[in-house]
Protein chains: 2
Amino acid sequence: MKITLEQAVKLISEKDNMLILTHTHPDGDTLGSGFSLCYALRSIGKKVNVLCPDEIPEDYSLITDSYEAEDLEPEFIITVDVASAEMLGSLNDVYGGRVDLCIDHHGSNSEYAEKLLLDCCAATTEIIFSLIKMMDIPVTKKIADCIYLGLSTDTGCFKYANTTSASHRIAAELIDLGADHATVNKIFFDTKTKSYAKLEKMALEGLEMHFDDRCAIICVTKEMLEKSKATPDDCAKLSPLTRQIEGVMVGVTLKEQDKGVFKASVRTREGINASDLCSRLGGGGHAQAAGCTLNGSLEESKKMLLDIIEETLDDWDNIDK
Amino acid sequence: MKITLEQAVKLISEKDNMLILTHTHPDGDTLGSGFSLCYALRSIGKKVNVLCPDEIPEDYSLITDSYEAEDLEPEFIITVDVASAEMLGSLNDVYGGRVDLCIDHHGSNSEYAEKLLLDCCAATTEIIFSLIKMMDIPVTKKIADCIYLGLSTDTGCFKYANTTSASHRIAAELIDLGADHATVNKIFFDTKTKSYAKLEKMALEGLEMHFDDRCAIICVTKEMLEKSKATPDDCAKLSPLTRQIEGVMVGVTLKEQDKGVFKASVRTREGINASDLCSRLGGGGHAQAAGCTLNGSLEESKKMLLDIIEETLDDWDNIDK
């Protein structure tokens, strides 16, 4: 059942011994939401813990360094930035069916929780910020860091089209409250891990352009992953690279999963539907970001994809624009 | 003589037939400032032109597409985002000595103009926005685009430490006024020109790491520039790459200028002074971004630099931190 911000405030105010769950492969928004809400509720005397189904990457120590789990028996389960129970990963079995409140910004939320506070704004931390302020809880520097981190990472540092004037107004408030915006952005938008830098270099060496440079493809083999010691996080960061090249309508990153199995991450510019393209190969996703799995050698997988991309670009050439 | 915003408003209100000058190698802030001020003053019936000493890159057509030069005899010369008369380039000879008003945000402004409106905020367009609002001129979508473009590009899309809460509040206002933030950011922060992509690939292939991976060097030869058809703009965009690698304290981009002449762009992390480092080789610059020119072969130039960098890193190891 969807509830309003006021109803969520009332609900949380009445409860204690809360457990906040984040999604798998945690990002800045789910962690920023979880830890800010935890710190805020603890500051008014409630017992609260945060639980993440995966290990939290080192990059987030800025917001997790003052956290220690408390001894508590969870009575009220909250999920933050978790669009479906499946996104709880290993925590789904235990908690998936008993989430009391979900706070989220994904329009695709599957409404798996008892109560849902949904607002399709740029980041879930925007909702958490409103909640904390409505509860009259003082926003400390640490809370401001958490909220800013979620907002900045989910908007690509205010770059993406999902950024609104409200996002900027919240960022302004957070900076005034002491959020260390420069450090957050240096870590997340101005630093490449060594393993990523190595992987990127190897991947770009094999960059191929097709169809009048409107399609760019890079490949990541298991050998490259081993040589660079790249993490799944490193690998995910490659996906936007191909589309960034001027004139590219379809950018593809092919990643070797197993011998003869490749996962394609497809990124498109407006006008080309990535989800439609990938669905023709058994995959799916969003309009500008989708994926599919291909069975075959690298050359075979590439050919399957390129054939579909060529047809898609031909179709696009032939429609009235 | 430094003047206040109120004095600048009064001064501009009294004048007509104005010429606004931008700096050489124009960027988003000088162009955004110049064109927004021009459009605003024209909308209240004044005759105004903008003059840029260099050709304006295609990327800025979003803000220049509705501009046409008017027939006017300049009576009042304004410079925007121009810290010194030398930055007027080819326009310095004619106008350098007769600038009536300079509007700028560089603390290093040489006070070459008759009157100076200086505010060391993140972008000169922030000052122009205040000026336009104080003159009660309606901010059109086009003006909002200009102001946003300057603000976004000078803050690295709100990434750099110079971004303030005021910058975010202005961005919020501009988005509400119709600024096309998503398009601006796609052009300036999510697109690589083909020539840049080629140059980057070639440069990264030769990436070298030194001194326990605390120094990263890439080289750009004239052959690479010819092969990639890279512009000076493309070349300039390489400079931050080396420092972005995790753990790198000193990042260097060596560019071949002529046979036996290399220009080094040095970028450092806090703690290492790039200007001090470059001054030991006859160059200079800012604390975290500086440069110098080296005479010798590629290997000789690299060795000269690496020797100084090694000493600098040793010194840094030995100070109390």
Contents of the next structure:
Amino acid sequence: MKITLEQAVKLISEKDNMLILTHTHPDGDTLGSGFSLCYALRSIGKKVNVLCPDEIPEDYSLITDSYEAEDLEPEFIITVDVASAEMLGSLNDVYGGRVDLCIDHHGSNSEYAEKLLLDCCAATTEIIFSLIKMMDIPVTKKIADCIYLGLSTDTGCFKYANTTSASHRIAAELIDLGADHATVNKIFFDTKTKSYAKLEKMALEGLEMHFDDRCAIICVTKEMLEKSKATPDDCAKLSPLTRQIEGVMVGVTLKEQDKGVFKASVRTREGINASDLCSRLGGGGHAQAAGCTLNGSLEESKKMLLDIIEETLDDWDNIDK
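Follow the form predicted together with another copy of the chain with the form predicted alone, if you could.
We keep it simple here and write out only the one chain, dropping partners and molecules.
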């Protein structure tokens, strides 16, 4: 059941012993949302923990370095930036059917939680910021860092089409509240690890162009990951590369998960809906950034994607623009 921000505030205000869950392969928005909400609720005396299904990359130590888990038995479970229970990864079996409240910004949300606070804004941290302010909880520097990190990473440092004037106003307010925007921007937008540089080189060497160079695909195999010693966080940084190529309308990064299983990250130009495209393969996401999981060999996975991308581009060509 969808609820309003006011209803979510009332609900959370009445609860204690809360567990906040983030999604697998964590990014800045899910972590920024989870930890900002945790720190805010703890500051008013509530017992709250954050649980991530995967190891949190070192890059996020700016927001996690002061966190310590509390001894509590969860009575109320919240997910943040988790569009479907499957995105909980290893936590799905334990908590997937027990989520009391989901706070999310994905239009493709499957409404798996008992209650859903949904706003299709630039980042879930925007919703968390509004919630914290409505609860009259002071926004500390640490909370501001968390929210700024989530907002900046989900908007590509405010470059993506999902960025709104509200995003900029919130960012300005967060900076006034002490958010260390320079450090966040340096870590996430101006720094490449050596392992990432090696992985990027290998990935771009295998770049494929299709459909009059309007589709670009790069593939990342387990062998490439082993050779580069790249991390899952390194892989996530590859996704925008294909869309940056002149003339590309659909960019795809295919990453080998297990033998016969590939995860596709799809990025599109405005006018082509990545979420609709991925939903045809059991996935979803945002209008210009979405993903899905494919079962099959690398060549079979590419063919599944390319068939649908070709149809999508043909449909786009036939639209009266």
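Numbering follows the first chain given and starts at 1. Here, rigid core means the biggest group of C-alpha atoms that superpose within 1.5 Å across both forms. Small disclaimer: the values here were computed from a predicted structure and weren't measured.
Colleague: How much does the smaller rigid part turn between the two forms, counted in whole degrees?
Modeller: So the smaller rigid part is rotated by 21 degrees.
Colleague: Could you check how much the CA of E200 shifts between the two forms after a rigid core fit, in angstrom?
Modeller: Superposing on the rigid core gives a C-alpha shift of 2.4 Å for E200.
Colleague: Having superposed the rigid core, state how many Å the Cα of L305 shifts between the two forms.
Modeller: Between its two positions, the C-alpha of L305 lies 8.8 Å apart after core fitting.
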